[in-house]
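What follows is a single chain, given as structure tokens, in the form predicted alone.
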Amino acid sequence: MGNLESIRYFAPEGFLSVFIITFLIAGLLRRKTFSKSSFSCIAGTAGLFLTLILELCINTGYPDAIVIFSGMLKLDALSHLFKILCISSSILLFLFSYSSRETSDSLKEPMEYALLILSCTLGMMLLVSSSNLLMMYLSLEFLSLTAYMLTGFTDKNEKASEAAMKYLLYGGAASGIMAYGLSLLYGITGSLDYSGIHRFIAENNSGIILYISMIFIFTGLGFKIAAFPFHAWCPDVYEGALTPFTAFLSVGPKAAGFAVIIRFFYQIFTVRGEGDVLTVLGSADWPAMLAIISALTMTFGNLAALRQKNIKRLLAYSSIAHAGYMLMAAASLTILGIVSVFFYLSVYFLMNFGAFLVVIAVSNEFNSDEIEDYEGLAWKNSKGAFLASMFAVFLFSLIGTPPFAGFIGKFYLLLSILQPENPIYWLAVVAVINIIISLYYYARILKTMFLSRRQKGTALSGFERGQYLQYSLMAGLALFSIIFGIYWSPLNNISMLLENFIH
């Protein structure tokens, strides 16, 4: 489809682009107004809500995929669902920033902060729709650059500056390796479009160079989702960055990373046979590569989390482990695997954002992120009991215990690798062992909050009217974490739109 025809299908991204430019000009003209963090957060939230409405109204799942801008972007169920998840993550980032004392105390330039979040969202939207190697690389770099800047946005925290530098250096190395892999793939196939690469591989025997290019390309994609061994940036960035951005980083960019992994491997290197049976094209056994990386990622993440004393670092290693769980489904080579990744990301959106919201609330009180600060939290006062109860819901869901949504999510992931078409029994065993390991460090937090009456540290303040947004968001996320653990059909029906992703 040509450029002029494509514009009408590009409405959400087009609107967000215009909004970013308008926001920038208005901020420069009315700098005093936009210097208030509350105003910038509200304005940014409004812009993203309108973008989300456009995405919901104009792009309705695409039973038939639409390729726009001469093959650069592909609009289908995958791009539609993951864009909704990415936009929603950015909206929660604004709302979390609005309610976080850490953010309001640290931001000198709220307008620039809001602009970076909006730009990061645009990068994610373009990334999940990319169907061209060049577009995919440029979108990934656009997303990464804004994330580097947001990590070190505050100049009051040496840890943030250190984290941003590490993130940039690791990201630069991963990006260079990925670019070399993309050049190899282009050299082999002579095409940048996913469809052209798919046709070449279907008609030709590609050999070892294709496998090498896959490994190099996955270096960049694995860095984005914090998969082992490309995870080293994750704990430092999670600890050093502002907590609202840390929460966003654990969901939004991770969702975009999984979307591009699914699109890249499944649209280029698989063909659908009868029913839900998928067959790998070419000689490169990429499902085995993903399965091995999945096992290493979940095992390392869970083992490293066992000894953490900082809650943000613990959740960082937890995030690495959860990336391993989702890679397990991506390696399944089944339609259910694709469906399961989105289903679990949706559930992870609820429980991980909720967990970080509790961390923000406790950090506002104690100005610290140490696990020992949670000692006796449930017994301090009514606010402490509320925060401890909400955290318990999110932690039980992260563990994967019924009747919480995390249990259903993990059940779908395990079911996807036990399908008769392509069972991976050894990976299922590794996953179950890792789920048991994760129970220890999550339960340690619960023990600290509920089984200790020492009430260590500073007294907890009472409920404050100005924080009702924070409490409401927390309760809403917890409620949906329970609802989708009992009645998950609506979320399952939405996820099943991905059944026709591979034609």
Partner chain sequence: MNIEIKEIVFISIVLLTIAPCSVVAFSRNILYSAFALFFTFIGTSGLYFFLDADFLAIVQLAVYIGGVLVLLLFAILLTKNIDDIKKTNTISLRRSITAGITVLVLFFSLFFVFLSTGWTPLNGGAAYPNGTIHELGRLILSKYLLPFEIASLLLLAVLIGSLVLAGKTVRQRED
Given for the second form:
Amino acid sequence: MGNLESIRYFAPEGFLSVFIITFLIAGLLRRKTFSKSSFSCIAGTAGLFLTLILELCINTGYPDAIVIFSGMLKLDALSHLFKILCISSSILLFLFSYSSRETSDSLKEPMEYALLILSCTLGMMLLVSSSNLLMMYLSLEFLSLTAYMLTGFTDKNEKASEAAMKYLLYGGAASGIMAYGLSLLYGITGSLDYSGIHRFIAENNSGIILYISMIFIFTGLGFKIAAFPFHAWCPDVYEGALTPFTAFLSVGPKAAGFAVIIRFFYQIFTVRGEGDVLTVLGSADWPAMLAIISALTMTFGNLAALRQKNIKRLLAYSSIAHAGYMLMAAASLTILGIVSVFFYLSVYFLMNFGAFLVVIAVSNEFNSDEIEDYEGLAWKNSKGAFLASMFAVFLFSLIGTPPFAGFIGKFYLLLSILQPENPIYWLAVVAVINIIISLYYYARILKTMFLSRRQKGTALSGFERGQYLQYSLMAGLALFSIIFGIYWSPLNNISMLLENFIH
Amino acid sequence: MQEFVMKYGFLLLVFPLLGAFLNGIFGRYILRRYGEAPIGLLACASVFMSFVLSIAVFLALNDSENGSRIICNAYTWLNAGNLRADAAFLFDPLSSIMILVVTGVGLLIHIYSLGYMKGDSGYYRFFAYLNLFIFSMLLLVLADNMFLMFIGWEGVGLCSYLLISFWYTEKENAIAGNKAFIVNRIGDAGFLIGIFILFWAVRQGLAAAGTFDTEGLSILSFQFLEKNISLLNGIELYGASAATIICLCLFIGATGKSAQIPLYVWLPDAMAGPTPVSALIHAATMVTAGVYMIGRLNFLFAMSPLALGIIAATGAVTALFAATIGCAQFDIKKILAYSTISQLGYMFLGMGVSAYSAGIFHLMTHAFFKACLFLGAGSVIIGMHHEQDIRNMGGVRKYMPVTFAAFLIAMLSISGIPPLAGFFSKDEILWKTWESGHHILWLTGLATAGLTAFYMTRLLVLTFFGKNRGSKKDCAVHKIKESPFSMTMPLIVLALFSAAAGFLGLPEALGGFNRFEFFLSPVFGSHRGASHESMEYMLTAASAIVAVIGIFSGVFFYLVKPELPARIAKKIRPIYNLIYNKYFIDELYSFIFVSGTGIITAVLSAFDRYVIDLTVNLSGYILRLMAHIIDWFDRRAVDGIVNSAAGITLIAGAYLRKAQTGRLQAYVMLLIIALAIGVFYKAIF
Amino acid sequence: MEIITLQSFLIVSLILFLTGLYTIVSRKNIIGIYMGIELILNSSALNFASFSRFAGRGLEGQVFSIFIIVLAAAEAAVALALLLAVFKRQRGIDADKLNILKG
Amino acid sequence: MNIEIKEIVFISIVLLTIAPCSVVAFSRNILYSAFALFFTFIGTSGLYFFLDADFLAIVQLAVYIGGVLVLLLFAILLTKNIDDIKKTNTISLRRSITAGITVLVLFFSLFFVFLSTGWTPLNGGAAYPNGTIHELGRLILSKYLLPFEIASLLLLAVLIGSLVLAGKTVRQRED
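Take the protein just shown as the form predicted alone and give its structure as the form predicted in complex with its partner chain.
Zooming out: every chain and molecule, the one shown earlier first.
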């Protein structure tokens, strides 16, 4: 589809771009109004909400995928669902930032902060729908660059600039390596479009160079989702960044990264045969590669989390492990695998954001992220009990205990790699062992909060009127974590839209 | 009636859940505003409603002519691709007996707790957990598919964890809770893997039979499995028959939940929880989940004689093993805990020799007398002001006559004195064991019966007879008094049941009809072999005699000659120590697992920090080695380039000096090394 | 022997790429590390251009190269800004001293 | 003869590109590294001429040398005192040895893979004797219009973000 006709379908992103520019101009003209963090947050949230509504209205239901801007973007169920996930996580980032004392104290430039978040969202939206190597690389960099800046976006916290620097250097290296891999892939196939590459690989035998280019490209993608050998930036950045942004980083960009991985591998290197059986196209056995990386990732993440003392670091390692679980489904080479990745991500969205929100609330009180400060939290006062029980819901969900949503998510993931067309038993065993290992460190937090009456840290303040947004967000996320653990058909039906993603 | 059950059967689960919900959310408020009464009433009422419904279910099943199976399908839970799971509940004779036991005993224990927990600050929390437990247990029992059952299975584990560490302030309780949770999780992992393999195997079987599209088929439901179990024939996994592997995996789950060797270690520690919890969860209901599961899946287990053999052997060995430990314990609840493990072993023995209805029968009678014993013990503990060591008890009979009477009946029942309930159920298991040809297992069971009678008598005598040995200042004698009615009433009811329940399953050899087995026959089929009445009489007599011998020796050792046991213990000191310390199994486990895990954890957490350095150092080492070789070569052969070699050595030396590691670049290094490995591997192969 | 072939361009860019990798890992100065990243990006751009000339269809590869150069510039701007922030805190730009966050 | 001159020029440009790389990688003086990088960029730009990518060569010169390298020099000058400049770019020995080994492994693997792969020229290798600017402009304004616009937004975001990040530092210095 040409550029002009495409604009119709480009409404959400187009609106967001225009909104960003308008926001900037308005912010420069009315510096005073925008320097109130509440105003900037609300304006940004409103913009994102409109984008979300546009996305829901304009791109509903995909009987057929639409390719717009001469093959740059592909609008299908995958892009639709992941866009919704990404926009929602940005909205939550705004709300979190608003309710976090850490952020509101340290932000001197709320207007720029909001602008960067909006740009970051735009990057994610483009990333999940791009179906051209150039577009993919560009939007990946868009997302990364804004993320680097947001990581360093505070002047109180001395860890932030260090984290941002590490993030930038590591990300720069990873994206450089990825660019090199993209060039090799272009060299083999002579095309930048996914469809063109797919066609070339289907017709020609391209040898091991294809596999090698894939390894290089996966460096960049693995960096985005923090998979094992490319994970190392993750704990440092999570610890250093502002907590709301850490929460966002562990969900939004990760979801976008998974969307790219699925699109890249399934759209280019997969054929759908009779009876919906998927087979690998070309000489590179990428499911094996993903399976090995997934096993390493989850094992590493879980083991490294065992002895952590900082809650943000612990959640960082746990998010590495969760990336491993999801990668497992991505490696399954089944349609259910794609479905369950999305399913798990939306569940993960609830529980991980929830867990981080509790961390934000607690660090609002204590100014600290050490686990030992959680000791006896449940018995301090009614607010402590509330926070602790919310945290318990999210942690149980992260463990994967029924009846919480995390259990269903994990069940789907395991189910997807045990499909009869392409079962990977050893990976299932590794995953189950990992889930059991993960129990230990989550239970340790629970134990600290509930089973100890010894109270460390300062006393808690009571419920505050100004923080009701925070409490209700927390309760809402917890409620949905439970509801989707008992009645998940709606979520399942939505995820099932992905069934026809590969033709 | 049947239609009622079909439509509203799920209400059975709704009431306890509602109770748990209300007490959990509003309990704190109610407690502050209105006191304890409404909380207890709410909890008891919800269980009572379930109990009434259970009776209705029982009656409906008795009515029904055909099939004796009612399925209440609440809603289609999940219909995803090739997996379908319904939130459906299965009412058949087996589950109806289980729900009667769960709600009936549960109700009595709720009533008992009204008195027992009086004044505890966590009153509402306790009842909320207890109701939640009832809900989970009912879910486990009524589940129509493996998936739902697993959720109940996890749910009871969770409640057990919450209740064991109910008095979380004490470190011991918290640790016990954790231990129970973790040991259970090990079992659960086995259970889950079993479910997955089962799922896979059925799918394989369907594919082999030509059905590829399983959409909409609820293939993990028990009905489907029972009908199509033959699909598993010929399916193999790693060279073994899939059925055997599935059964063994599921059995691992059962050993975890039902405290069998090797995963029994959590149960004695679980006695740290409140006594009603011990009675309900850790004696009467939850621990029998494994037995129930095997009964439920009997058609599956029937396919694997090997697995059945392992189950029978494990059960028998556990029974004997736990009984010996029980002889040398002094904590009243620990003794009962080991006796529970031992009796559970009986049930597994019954299951293992395909005497399913006998196993379930023993499950039921055991629920009565063991609950009665625990509640009696609780009553004594409360009376003695939280004294649990039987060495400090004695003579309680005079002060607590009702408790004593109930305890005596239950104790005689567990010892297998005719015509009390325990005698019939135990005897039936033993008889079926003999009949199936496992004579050694039968002998083990018989020995256990004697030991059981012995240590139960010891417990009874030390607690209720003789003089009070409590130190005066801790629990002055005159303060011991009978428990309130809310506590004695359940005791009386349970004692009556433990006396009379046996007649439900009166064997034919003794002129009975064995209603119990008949009632269960739609589930287990009729297993009536050729009758060997004379043999059966003899064996029955043997077990009764053994029980009587056990009791008499108990009386002799502890009442007539109380100084004797200590002397004997001194003589066989090493053996006694071994038994007293529970065969050091806990120590063994803690050595193997805890310290092992500790070491592994330490190593692995160091992994992150040091693996990169390790790589670096390793290559440095290799380089130094090379440098040495070159150095040597230089000195010997080429004189002129010594300097350069020395330079390399110097580099290596400097390199080995612990330099400050730059973390960031170490990260990138890891990335590059991974890249190089990947590329190199692909380029070579 | 033909010298100006695709292979020779590939090998030149490979050398640039690997030197970049080496620089990233071995330098202690953050700016030095950043130079390594620039080398890698440069080599990718060169790769794209050479594939575009020898094996491509049209000029798509060159377009990619242009975008890589633009992105490199953008990244350099961010890097400089962050560098100043780090320098203010640490009074130095030694990457090894970026070690508050670890473990 | 004509061809030979072309090849000699090519080889010398390749050397101009590769040789300074070693300075970038090994020099202890960060300024030397920066100047070496300058030559590498110029060399690459020369290579682009051999690839008939004249516009790309100009972009390379303008953006890399005019933009990136100047930024790097600014960074060096803003962050270092000039007196210890000789030791500004030290190398970690342990890491460089491991890196050397790894990089060599990568080099040999990729070297042989590159040589052994038959890179099929899809249209026999396209040459643009009249320059590429016209064609590139058409591409960027038609097929690649969206990335082009997005890149402008990206630059805007980077501009704002860097201003905040750097401006904060500068402001605090003044305090």
